[in-house]
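Encoded as structure tokens, the following chain is the form predicted alone, with no partner shown.
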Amino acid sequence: MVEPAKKHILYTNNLGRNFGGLTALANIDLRIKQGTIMGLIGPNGAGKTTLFNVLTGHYPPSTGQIYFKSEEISNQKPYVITSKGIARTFQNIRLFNQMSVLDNVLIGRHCRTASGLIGALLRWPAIKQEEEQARKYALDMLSFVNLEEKKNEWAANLAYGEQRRLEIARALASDPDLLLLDEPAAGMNPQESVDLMTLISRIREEMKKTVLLIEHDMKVVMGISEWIAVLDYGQMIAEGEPHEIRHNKEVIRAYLGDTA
């Protein structure tokens, strides 16, 4: 077994996932360097979201190991992985539409609070202080994504691009060390995509987070990623800097076919 390198915040060893007789992922050795923005690309059905689901505990791996901050986290539950410092967004927006924007972010902060049901009912001073701190943190996250003025609106009433940013704010509320973004630019217009690139760069630079993103918008992924990994049919076919991936023959073939 290969031990995780100290410079890598997340590392997988021979990671695989099967669904019955179908191999969705095979022999994935993913290395995410701490403090970087890494892109994960590949054609539809390549296994990108499945990899996210395995990394975050929604699917257990069929083979291999996952290390996070030098600790093996294979087969752990999603809430445990979140508490250890990994947060994610989803390809299809998953907000609580009939709750306020602020309450959506407060839900993301829940894993960093200690109060249980009894404490919440009895309203002990320490619990009230914790709630106030959680609210302040949530408001800070809304300010970071430029949504603080809409904190009292229902999530359902936000524009599409704002909902995307709200989902990012909710993920950030758990104070993760590693943020996984699943197609954050999907459905965005060109200006929204540019704004998203700026936001992701600020997450890395100002909040000191490591970011792994799945993205089909090549302008986005090539514009902000320092390192890119490419999946095809559940296998890693290439890794490298954006300029290397852009001219990689295997990557071009995966996207455009053998005639390319």
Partner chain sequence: MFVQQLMNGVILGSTYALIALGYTMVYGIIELINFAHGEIYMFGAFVGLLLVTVLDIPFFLAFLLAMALGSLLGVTVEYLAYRPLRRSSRLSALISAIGASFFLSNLALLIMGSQPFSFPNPFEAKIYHTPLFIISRVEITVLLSSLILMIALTFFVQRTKIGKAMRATAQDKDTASLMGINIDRIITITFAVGSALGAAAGVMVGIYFRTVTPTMGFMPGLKGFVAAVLGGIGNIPGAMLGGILLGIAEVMGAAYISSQYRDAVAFALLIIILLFKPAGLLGRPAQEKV
Contents of the next structure:
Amino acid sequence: MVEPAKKHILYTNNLGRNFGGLTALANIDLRIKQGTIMGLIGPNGAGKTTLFNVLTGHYPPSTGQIYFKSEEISNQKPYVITSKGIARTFQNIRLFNQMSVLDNVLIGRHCRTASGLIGALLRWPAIKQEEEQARKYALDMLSFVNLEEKKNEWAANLAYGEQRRLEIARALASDPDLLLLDEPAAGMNPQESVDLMTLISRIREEMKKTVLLIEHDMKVVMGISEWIAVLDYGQMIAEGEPHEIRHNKEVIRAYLGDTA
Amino acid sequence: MFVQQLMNGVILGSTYALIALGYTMVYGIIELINFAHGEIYMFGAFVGLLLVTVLDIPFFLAFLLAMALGSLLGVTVEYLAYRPLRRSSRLSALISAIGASFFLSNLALLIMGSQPFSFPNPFEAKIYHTPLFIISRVEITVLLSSLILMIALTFFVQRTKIGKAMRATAQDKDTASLMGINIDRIITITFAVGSALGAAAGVMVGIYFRTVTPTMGFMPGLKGFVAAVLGGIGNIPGAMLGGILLGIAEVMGAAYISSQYRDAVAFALLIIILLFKPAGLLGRPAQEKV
Amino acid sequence: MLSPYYIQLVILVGINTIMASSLNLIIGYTGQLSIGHAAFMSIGAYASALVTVHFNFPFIASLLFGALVATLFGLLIGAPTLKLKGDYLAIATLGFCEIVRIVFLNLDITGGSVGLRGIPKKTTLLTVVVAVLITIFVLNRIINSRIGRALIAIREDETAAESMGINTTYYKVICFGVGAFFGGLGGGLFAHFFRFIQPNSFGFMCSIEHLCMVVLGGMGSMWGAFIGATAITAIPELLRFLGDFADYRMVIYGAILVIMMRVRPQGIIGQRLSADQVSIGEKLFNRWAGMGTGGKRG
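Could you present the same protein in the form predicted in complex with its partner chain, rather than the form predicted alone shown above?
Then the entire complex follows, led off by the chain already shown.
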């Protein structure tokens, strides 16, 4: 086990989560190095999405603590955690369907803006300026994921791959330090997967974000992650560089069963 | 005096419990507040009344017929107002439910007029004295029939194959349907059973309070729902417990605090539960899927 | 010149537009089903009427007072219940509306079931028109702001909204408070027009009438609330020659709710357009209401 250090943007100690009698996660000591792309893999039902939900505050942890940028965030609400700099996407795309593409991204900007009720009513120059800046930022994010031309479409009307990218743009609009992607390549064709890998690399290179991604597409995970953690039955059974994971006996057993 | 009030509370509460069961069963299966349930209760009372007074049918038979017709109405409401919206948003389904409730109560008002009807007492007005309280024959009937219906329901849900399918559907509709359960049929049966209990409660309240009006479903309907929430919505024993407790709270509130605020007791209780224990007394906290 | 009959009709349409559009903010834009909007109307009506009668408040001040008292209650009831998801809110608002009615029935100061009489007539066509314009202006500004965006996001997907950094409970309470404010304003205008109020005018029926206006016109559309309010207020008057329509009215409301949800859940004018295809009427309206940043419908 690696001791937590300053270079870790997020780390957890002995993190666990139970649902009634069921242990969904136990003894998770996750370390995410700043500025890296980290993969999180494991068979279905291993607890990957549950881990995301615990990290982002949707489920409070049953045991252990979560530290983000050296600050404990274990029992914070999701919206607080987002404002501290963690943003996520969802496995089963959750866009605001009857809002425009641009408005979806502007929602991501919500926690970086401040205008309130009085501001909405009176719209003095500072308020208008804030809105203009938010719009500009949102448009930048849209052009980053190549959706600028669709800004006035309704989110519901986008193609599947575009919706995935819109979710990423929405998350990026909150200017997170750590981006959690839940199966971004799910349902994509090979070409789209390749484009997505490029996009994720650019998020790291150009925007200097740290990325943690859950992915079943091994080509994607192995291709872009510098470090991979493997979950099975709620436990972290291995972690290491992609080539180590590829040959790890525990991991092979988890995926293929004991008989393999 | 206190024991007498307690007893009155239990009797009133047993009718709330019957209404609450209908809410809780439907909510357990399709997660919808069946607002029209109070109107099924009103309908049951009217059917019972008309059968007894106009057709001169023996009370017991009228009671069963009211349950059967109530169940038919419940299934019809489900078919017309809820089934088409099963894939729509929750908001749409709720609005449709409110509309169905409003439609039925005002239709009854249109047909029957706003004058209250009085329910003839089907039994001789006999009163039994015990050392602690007095109880009439009607009250014993109400209490006993509620008890029998609740036991029958528990048996049905726990021991029969359909009951098992109902519980499976409540847990997970998709998996249940993959296991070969016909979800539409189970939902229909749930409405049928829940509505039969609601109609039964209507008849019982008819003979207990002796008056029947088209708008009588509104208040008890709301209170039945409060009882279901109090016990933990979706939870069958919870609905029974919630009903009895609500009945006691209301009678005690009226007796010892103020009778004018009798109807406010239930709602104050509701807001208190929602504040401190939204999952209800016997319910488990809902874990929302992300 | 308009006859008094038509003036009364227009005033009623105006008051109902205020009620429907404020309820629309809660239901149509934020997706929270409140079926106790009449409670706020009732609180606003009694509070403003009482300060007019007993303390001789100027008209504007008493309207404002009524609206603020309604807001206070909106926040009090909203804060605990809006934390819960979904249907509980509906039943809690309904319960709240009943409690308010029962309390007003039993208080001495409100005149109990007899009602409150002798309120000076101060509401005129002009005041109603001004109030409607202010209401729509304010609501439109809120909807087309950072707050409005957050409210619509909550309607669309509450979990995703929270995970994108929106304090969902806070915004729901704000929306409820604003809705209660205008509900209270509508009540104040109502009291000073009819000069007589009683608790049973603001019961469940009244709440359902407001709901019907919102649903019929179109949830999440400002024009929809206006059209719904006009239709529900004026149609019974227009059909008066068919006999006593009042008898059928309530049955029809019920049917409207069920049928609209099944056939046209977006309401009469709420079309599911793509966001850049806002209707011309709405565009002009938005410009007039001071919305500078391009068309957006909830």
